[in-house]
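The chain that follows stands alone, in the form predicted on its own, written as structure tokens.
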Amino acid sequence: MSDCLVIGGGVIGMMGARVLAMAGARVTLLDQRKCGKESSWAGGGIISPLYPWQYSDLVNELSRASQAVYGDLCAALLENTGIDPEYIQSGLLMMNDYDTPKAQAWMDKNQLDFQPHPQGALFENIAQVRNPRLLKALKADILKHGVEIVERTKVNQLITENSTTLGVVTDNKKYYADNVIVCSGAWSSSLLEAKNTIYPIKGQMIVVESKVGVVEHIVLDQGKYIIPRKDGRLLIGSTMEDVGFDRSTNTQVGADLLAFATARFPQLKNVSIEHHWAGFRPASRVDVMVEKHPQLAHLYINTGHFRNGLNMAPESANRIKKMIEG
């Protein structure tokens, strides 16, 4: 029996398992596929909400607290595992929306400054990580901290008694724990019996090979972005599709994303798409959910992060730990 049972092995689940294990808890983590192969892997790795004034105070609180620790966190992961998450403070060049009254009022209130740029507004402090490398480092790190990882194990239901959560049922085993934390992303609703509260929004993305320096900063325009990686590759995304768990990609979407990048950087006109994929963001109808379950004791919820799971993960994990500690 574990002290804590974490359901879901994305960045939210693994970050939560890490924090709990470092606090001395015996932690078991269950994932229905392999850790870090869903939304966390598929995203862009920007350590900031894209347009922060479009999000709730809670999203921004979790993001700011996480931004403050990400550099040190990635350095610690590199030292402990030898895997570099490639944390880079590349800055974000925003080409639209920054000059609206809503954005200006929000930035004044939150004392957020930008540098004027010929193509928009440059937010110099915004950083990125290479999320597949971050996830690989997190997995290696939590194993070193004693977390038991059980992959390819789907959780079918909770075990409850007298309004108390005791564990979970999988296809071939029951797992018991003092505390259960649901971090299942877009798949969370079925476990929480909250139909359609959390639901998937598909995003398609592409990556192209380019030269280092062609794109200097993260570029954001009309809700789409271009992210320059350390090796010169460019990540270009992403769509917003309410189509359920349809994992298919569309060649026209890939072409449109490439055209979006080429229109802003003509040097890319001869590049070709290396990879094209899709992932499922956990959208929420009630804002991000980092909380105790309102009816079931010893059940905690850490999901609904939508486009911001990676950039809210450290502080989300800290808050769940504090709730468990009372």
Ligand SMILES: Cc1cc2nc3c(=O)[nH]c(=O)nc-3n(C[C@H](O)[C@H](O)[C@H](O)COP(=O)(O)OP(=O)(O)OC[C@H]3O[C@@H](n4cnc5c(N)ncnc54)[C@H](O)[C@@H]3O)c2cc1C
Given for the second form:
Amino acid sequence: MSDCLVIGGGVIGMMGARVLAMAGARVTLLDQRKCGKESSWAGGGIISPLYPWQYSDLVNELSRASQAVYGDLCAALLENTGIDPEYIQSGLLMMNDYDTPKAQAWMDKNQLDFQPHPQGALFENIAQVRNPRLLKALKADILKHGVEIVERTKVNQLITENSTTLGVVTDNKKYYADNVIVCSGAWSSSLLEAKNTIYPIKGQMIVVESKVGVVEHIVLDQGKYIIPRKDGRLLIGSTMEDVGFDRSTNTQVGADLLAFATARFPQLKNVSIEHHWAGFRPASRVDVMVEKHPQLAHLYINTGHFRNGLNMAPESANRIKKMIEG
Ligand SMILES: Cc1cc2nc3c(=O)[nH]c(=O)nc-3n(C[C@H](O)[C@H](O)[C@H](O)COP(=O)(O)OP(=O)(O)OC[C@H]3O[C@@H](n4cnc5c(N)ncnc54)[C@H](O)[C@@H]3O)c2cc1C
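Same protein, the form predicted together with the ligand this time rather than the form predicted on its own?
Every chain and every other molecule in the complex is listed next, the one we just looked at coming first.
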């Protein structure tokens, strides 16, 4: 397989680099910061769209195919790197929206079942990963597969000639390859000269320390969620803010997220916020973009995963690999 340049080392770029390297490509991955420190780090790690019927068929196809391989993928990463992405089928308790006609019709069509639960509907098969660990494992794994990682190197523009992409320009030097794959998350628009097609939607999230078992399943209600990690910590998120690349967090938002959790689990009333952060989801004005560029040969786009990049990453990577293989 030919040389590939991957632009962006989030979950999308690293999964992409992994499958390409495993298929025999010589892969170089460039990131303007460090790999796995942006949205993919900031996310919750739920391996499913929150309310699947609110998303396009493409999002659901990419999710379903990814869900089918996630457990094995995490096991392989653990075996190869010794880093455990903590893939756990913790199930998701949905407390609202599952009983609307739209949700019911979608579930009938897609053969998705839930167990009745006193507080809603329990989707037992839904899993989570501990995304910061998944990213560490992916980075270690792709290095082992021979991927060259170049960090703190911002790609400023593509090199194109006669409608063909030849490489990229960074501050220090030019990189050339047979194929270029843009996986730059919320920053992708500037490289693609597709002004505002992909844009950031900020999400704030908090984590609190708790005991194992206080919250058994991922809990989803009114668009907000609580994710119980293996060690008892609880992630509580998240906001949806159209404010550009503003990384600030807001104390009131943290208090509101904690109140959301304590309203449902009064045992949490004395916990305090251990950490509070924000990340930039790559929102798209079209849909998730997993495609060959329509005008420029040898340019591929893997971005716009919005709220579902962690769960769509494996199949998105696979599809790009198949396109490159022709
Ligand atoms: C609060 C929150 C909760 C979330 N929860 C979930 C969830 O539970 N489940 C789920 O599936 N998804 C979730 N998401 C969404 C998910 O995190 C994203 O869809 C996913 O991380 C996108 O991955 P990415 O690799 O495209 O972007 P990123 O992880 O942002 O990676 C993009 C990378 O590109 C690099 N880059 C950008 N521009 C350039 C350039 N010009 N040159 C070089 N490098 C560049 C950046 O430095 C960055 O490392 C959540 C997101 C947030 C913010």
